[in-house]
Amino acid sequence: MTNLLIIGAGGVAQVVAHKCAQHLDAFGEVHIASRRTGKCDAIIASVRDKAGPDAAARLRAHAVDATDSSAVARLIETTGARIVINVASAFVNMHVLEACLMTGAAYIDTAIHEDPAKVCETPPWYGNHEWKRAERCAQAGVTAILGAGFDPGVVNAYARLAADEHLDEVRSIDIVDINAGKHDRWFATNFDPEINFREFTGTVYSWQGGAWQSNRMFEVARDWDLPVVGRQKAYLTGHDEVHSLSRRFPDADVRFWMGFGDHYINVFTVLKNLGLLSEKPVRTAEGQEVVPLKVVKAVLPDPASLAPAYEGKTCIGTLVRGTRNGEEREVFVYNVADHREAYEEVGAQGISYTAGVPPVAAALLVASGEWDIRRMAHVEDLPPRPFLARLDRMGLPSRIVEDGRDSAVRAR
């Protein structure tokens, strides 16, 4: 059994120590970490009520500073941990990672690295922190699986299923993620404010035409008729996944769509207009200095708060066109999952289960080996088909709609 680390105790976290502790013939210890040990202690509490003492007596809690490559290591080291699931805050992922280099651990993670100081940099963004230490875990043996989340994650092996077993030329590629739930706040963000916001804010890259291109948030809009969440109105996105899929797929048209209401995009605007997402610090009149952006994070409820209340469904999914024995084809795979399922499972809102199933899986397939590759990859880099075949198993089964008809994606 193998010993595993998860940084983060957020609520995709929570949803993360569930599925590790329902898998604990595999995993053996599952180690929990955050700045302070309450969220965790909290989590393994939710875990004790869902899976019972035994499950949770295989759950510690701990303190680190994420930011400290050194502590992590010593922390890794400490617990035994041979695979680490980051999911804590985006600006920390090198830090975690770097920790992994020192130890030898595996490496997971669900969403691109951040730097604090910038917004929306030059892209490609993996190219600007992740991909400079590809070479290092090839040296080193160490297996990093970088973004496998949902989207990022999921819908990259949808994607690479689409090519491999659908089409033989892959035209364009376009991720579609709506979130059809409501809760019942004024207004809230799914997953942490500051990273939502930040993600919003800079200008909108999509690979098109072999090059890239840029438009602002909110610029360009498309209706999609999507299973189970019918007719939804998505806008092109900034999105982590389109930078790797470009790499891989550099002929090919790469987008990012996702669902915002209108409320949303009203809040949004009015909050930027005012300078309160900045994340330049400002001075108050009494010289107290603070950053507008996290004060905004600090008044708005927190994601995981959310769970109790919600209710709908996410639909996210992949569109891959091109062409089969030379006529043109399309495929859509997808996802559709529940808030209120989701809550009475582990505890968490709908958008949570979506990112934090999926780096349980891949945890899984490394503790196999079918995905200890001792080297950097994204998830379209590795065979779906086990991946596909593990969330299925998990609690997020994957469909495909193709030639009209709406069907399991089956194992083989």
Second form
2 protein chains.
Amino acid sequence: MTNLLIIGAGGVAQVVAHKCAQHLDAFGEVHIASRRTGKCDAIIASVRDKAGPDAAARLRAHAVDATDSSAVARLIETTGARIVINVASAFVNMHVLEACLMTGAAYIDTAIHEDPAKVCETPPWYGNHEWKRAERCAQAGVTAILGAGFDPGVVNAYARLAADEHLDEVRSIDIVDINAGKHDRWFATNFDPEINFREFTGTVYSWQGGAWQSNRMFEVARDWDLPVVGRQKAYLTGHDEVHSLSRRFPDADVRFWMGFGDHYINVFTVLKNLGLLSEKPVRTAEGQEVVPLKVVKAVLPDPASLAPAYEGKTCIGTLVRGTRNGEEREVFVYNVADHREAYEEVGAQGISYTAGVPPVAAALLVASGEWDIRRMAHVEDLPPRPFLARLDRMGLPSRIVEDGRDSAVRAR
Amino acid sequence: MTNLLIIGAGGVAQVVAHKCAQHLDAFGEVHIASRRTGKCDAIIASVRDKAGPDAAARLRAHAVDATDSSAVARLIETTGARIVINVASAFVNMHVLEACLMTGAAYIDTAIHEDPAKVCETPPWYGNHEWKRAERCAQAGVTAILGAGFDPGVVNAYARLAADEHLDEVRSIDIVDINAGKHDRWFATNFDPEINFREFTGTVYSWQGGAWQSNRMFEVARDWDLPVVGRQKAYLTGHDEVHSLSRRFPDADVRFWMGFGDHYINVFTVLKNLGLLSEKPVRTAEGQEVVPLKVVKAVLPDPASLAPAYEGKTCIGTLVRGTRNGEEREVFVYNVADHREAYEEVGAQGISYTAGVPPVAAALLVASGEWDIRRMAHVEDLPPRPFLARLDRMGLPSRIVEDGRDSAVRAR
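Given the form predicted alone above, produce the structure of the same protein in the form predicted in complex with a further copy of the same chain.
Below is the whole assembly, all chains and molecules, this chain first.
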């Protein structure tokens, strides 16, 4: 059995730990490491509540500075981990990947690496950090599966499924992420506010007409009518998967759309226009150097704290348009998740659930050998059927709308 | 001739310095002290531009920590200042007053003392800091004129004028502050953002029915139709002068109304609800202790920087209702100031102008002996006519509306 190391102890890590604990037939020991052990211990206590003491006994907490690759490598060695699921801050990703390159362990993450000092680097984003290490992964035979959350991740597999099985030619890929849930706070972000706001303060890049296009946030809106969540407005948004899918499907337009309510947009607009979302330090009248965005993060609710009162559903999917047998066709592959069901199962809200289940499915596929590819890949580079079949059994079933018919994506 | 010391080097201090430079017949040397000399030097350079090198040669810059009473006292001694105009941050007021008590110099300020750690102390606000020192001022024979800006300050004199000359009995005093000017920034406060926001984050205290009444900010709105600026919405707001006027006129209702646009209210509401206006430190994920309000101040425009593009007018006045010869009567005494005229005269916007001219008028009255009362007083405790006559000649003329007739407040 394969020992596993989880880096990070936030809301997504909680889901990862619970899902690992539900699959202890595949994993030996499950190690959780964060800057301090307190949040790891809390996750293990939560697993004990839901899955019992025998499952919890297979989990261990560790303290590690994840920006220190050597320290992470030592932890990989001492724990004997062969797979690392990195769901810590996006700032540490390449440091953890380096640790995997040192030790040969497989690497799985759910978001693109970010340089704390830079918001919105030049496209393609993966070219700035990840792809520079692709050759070394191949030479070392290290499996690195990038962006294996929901979006990026499952939505990439949806695009590949549509391209493989439903279309001869892909003309456009539109990923749509709608959270129709409600929590009980005046304002909160659904994941780390720092990462959340950084997504939206820079240029909105999309791949259209075979080239990178630039827009401002909230400049381009489109109304969608989606299963379960109904009519929703979503905005053209910069997002990780646009930067890998456009490499695999260079002739298709690739866009990402995220739903925002007017309240979110208003709060975001005030904070951004005042300069409070800046990642660059300012100096107070008293002479203290402070990064405004870090103060905004400090005053906002911990996203994990939203879970108990979160209600409603998410709908995240991929609309792929193209041709088949010379005819125009479109398919929409999607998942609907429920905040309350997620909380009841793993003590987390739906956004953490959709992000945290897929990397465990990926880890199971690496452990079984199906995805143990010994090189760097994005989810759309890998066969989608085994991944979607795993997710279907793990609480994230996929459905497909084609020719006006909405049906489950069935195992073959 | 009387040497004068100005504490502070912001937008109001700039106006004070210019107005002193216009009255060098009354003042000997004019000293300007701030934490660092840079802003003092800039003010002196501005005086040189407008009033010429001879006037500027009578001004001197100094560095002082105004929270250090002994240091301020030493500066008073070395400069030979007999009058101190304190227009620095409201956090230093009592430290500067202590320096005046040590040295015998007269003290004039324009805003109530604030404890950095407390927002909105229990009413009456002056009872928490200023009035505790009244007895010592009287014993030492130190003149201390509190709140001698426009509001508080001139509006208090307006209330006294109406009570003295137009009414037998005062039933209510409503101070109304409307800034109908526009600047070219997305958002800015007209004076120190820290002090500005602190005014509105606490309970709104008014004196009605012989007792303190509590409301929330923006809870009570009233439409006003005022001279020049026209129809304007203003909100019941906590303000310094309510706390002194209610002592002098305990049988009257005393309220303060400030005009706010929807944009200001929206920005304020977002910042307040997120906790970004808090004066209490928060801890970032990196462990840094930061006061959110100080970061908001750091990202907002320096109010002095608004001046070049500021256009439009302010209308600030006092509506006093009561009876005369048994009949219901009301009078509205007010001033209208123009942002661009202020900038052309002294390089500052209208809000700084209305706040900075009155303490110089008060200083002239102290220097002449008319207001050299050798005790602590509020403006409404002093004869209003000499003050209003000075202001009329110094760029802040007063007008009065009575029985539907609008006329200048003429010298007698």
